[in-house]
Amino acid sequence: MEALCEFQVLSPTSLAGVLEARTAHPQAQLLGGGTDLVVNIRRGIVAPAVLIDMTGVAELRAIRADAQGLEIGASVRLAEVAQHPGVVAHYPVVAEAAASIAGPTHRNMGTVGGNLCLDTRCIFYNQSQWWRSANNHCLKTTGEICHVAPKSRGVCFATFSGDLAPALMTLDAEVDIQHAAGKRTLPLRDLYIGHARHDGSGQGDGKHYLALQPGEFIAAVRVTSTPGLRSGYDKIRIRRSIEYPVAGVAVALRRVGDTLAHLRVAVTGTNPRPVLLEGTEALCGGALDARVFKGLDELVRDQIMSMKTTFTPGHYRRRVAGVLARRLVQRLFAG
């Protein structure tokens, strides 16, 4: 489907207006820059009757970044994050991740909230209407099986590809979630529930990948600064000017003398959620040596999915993630 379906656009100018619109239209979808949602509408993947434009809400457009902390509203443009002097100076992993997203026009339109809630992707999902129909659709839309893993028990393995999430997760970020009854705060890593398991035992999967309840939306993301932290982000993609990551890696570490004192590594583009590697604390407390790199490779091997959800093999993405992690750790440790 190439022609857009008919829909109504509501443009509230306050948080109260957003909540009122969501209450009146519970099935409405939120619109930031539209760089992902509008494409999905054009392809016939979704057909919302109402869109709520979030970009006119002043409370969601604020950004603060200094040596004490970082706070970014959900409607802040990606280009603003990438170019903000305070983000660049104190939270380089976030600035680098924002600057790597798609191309300049996309960054001028796309928003922080949109990237944090980016729809998961798959070669059987992100296709034209006729292509999906010819393959009897997939579990993420109206089909009955996941074509990536046909023998799984109703589990979708579509991949999360947002760049900001892993960057912010390495900084132990929190998200403020707004709803009609008030606000709640959640560690960013707990926002993502795409723990896909073949037997269906995981909390969520590629279709159900966010911990947001009906009517909830992200209002802001916040970070408390950690003194002495060094951070960075890098990714591999097919076309550097526009593509989603084959694999993206964020690293934050702290060096004390010749000792690796703190290490956090997060990966995107490989699993139905951004993965903050578990077990990195066991690699700290000594020199940056072969033991650390061997341990890092093992963590990537054990926690990064090798399913073929894109045009690149899953084992290749897992290998790329490990190489990027090693390179970033070496670069940041060297200073």
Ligand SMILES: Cc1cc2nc3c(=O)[nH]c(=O)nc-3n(C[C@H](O)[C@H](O)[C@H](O)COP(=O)(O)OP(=O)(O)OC[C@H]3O[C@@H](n4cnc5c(N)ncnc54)[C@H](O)[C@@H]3O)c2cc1C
Contents of the next structure:
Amino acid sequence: MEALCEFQVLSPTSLAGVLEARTAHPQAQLLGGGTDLVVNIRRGIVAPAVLIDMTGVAELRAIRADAQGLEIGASVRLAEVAQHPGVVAHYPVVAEAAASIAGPTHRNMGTVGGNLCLDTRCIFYNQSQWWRSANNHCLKTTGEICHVAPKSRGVCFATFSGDLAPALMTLDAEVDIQHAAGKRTLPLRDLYIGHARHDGSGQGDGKHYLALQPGEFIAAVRVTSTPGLRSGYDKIRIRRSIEYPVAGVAVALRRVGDTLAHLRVAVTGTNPRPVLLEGTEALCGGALDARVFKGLDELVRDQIMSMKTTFTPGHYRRRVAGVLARRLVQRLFAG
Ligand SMILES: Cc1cc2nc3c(=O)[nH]c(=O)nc-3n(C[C@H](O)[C@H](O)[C@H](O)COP(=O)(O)OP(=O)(O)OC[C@H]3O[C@@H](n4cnc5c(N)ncnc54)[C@H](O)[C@@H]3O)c2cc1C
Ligand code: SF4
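Right, and the form predicted in complex with the named molecule of this protein, after the form predicted alone?
Below is the whole assembly, all chains and molecules, this chain first.
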């Protein structure tokens, strides 16, 4: 571990205070629980002179979860989400995802905003300053090539590994984004722009992975309840007690009689964005049979593009995602 650089911490207690601090310090970085950001500062990946602590902002700390809907402020702690009776009862995919993040101490510190905006990860990036320096850095920091894909033509494939985003995406969550002039709302899936297309046609990659403009921040995330939805989350990790996902899968489905009436599947830990699989509607309308599982395997194969950015090979992570998706769909359909 290395010494922390010098920085100033501002601790506003209201939204107006955050906006004021952002205007006064446009280069400042937001601080949730610091469980990712402080590690990156310590590793010399970022060196912000000013941090704006979001955890004391009263308007961002509310959580409401009932049969009608779910609304969680950006500064709500992960442990609170995991244990909230309304979340556990009505939005189990969200409670299960929150409960699976890191270890208990991280969940007591980590926030929803920090988890949704978690930096993307890579074995060549999440290293000490001297290690990265010895390898001439890489595109995501100050280097000129990508060590994972040297012919990537400027594209970074670092992996998004947050657990909450896929869970919320299967419920068609929306996210409130605050800026100096007001607020805008986006479908949560559109917050993530890390498409990382080799042909350069995508909007973003593992380096530019969020649709936030300078000065914007996450204020809250919201879900409108869908009656009859069953949902769940599962992940495979190297250390079961405290670890990012090798792959994580969220599923929400509706069963009517013996028919699969609705299916949403989202995957994390594989691409530079959490991926809400496109094309699951075509698998609905009939029994849960071999056709559905074959179709699901094909969607995972076509849309999950995992590279060698973690300790496990990319193709292994894609297979893990497929197996988890199949198992979860079976479990939830069975009730
Ligand atoms: C050993 C270990 C294991 C981990 N395992 C997991 C895991 O299994 N799953 C997982 O998802 N994560 C994991 N993490 C990462 C991290 O602990 C969590 O993702 C946590 O939720 C991050 O939240 P935070 O509030 O601490 O974020 P911070 O570190 O405070 O911030 C993270 C990023 O979000 C930005 N940010 C914070 N709040 C806002 C906001 N309101 N609007 C816009 N940007 C904002 C920050 O500027 C920063 O860039 C792990 C970390 C460690 C050290
Ligand atoms: S994938 Fe991104 S973080 Fe990893 S080596 Fe390539 S440029 Fe760096």
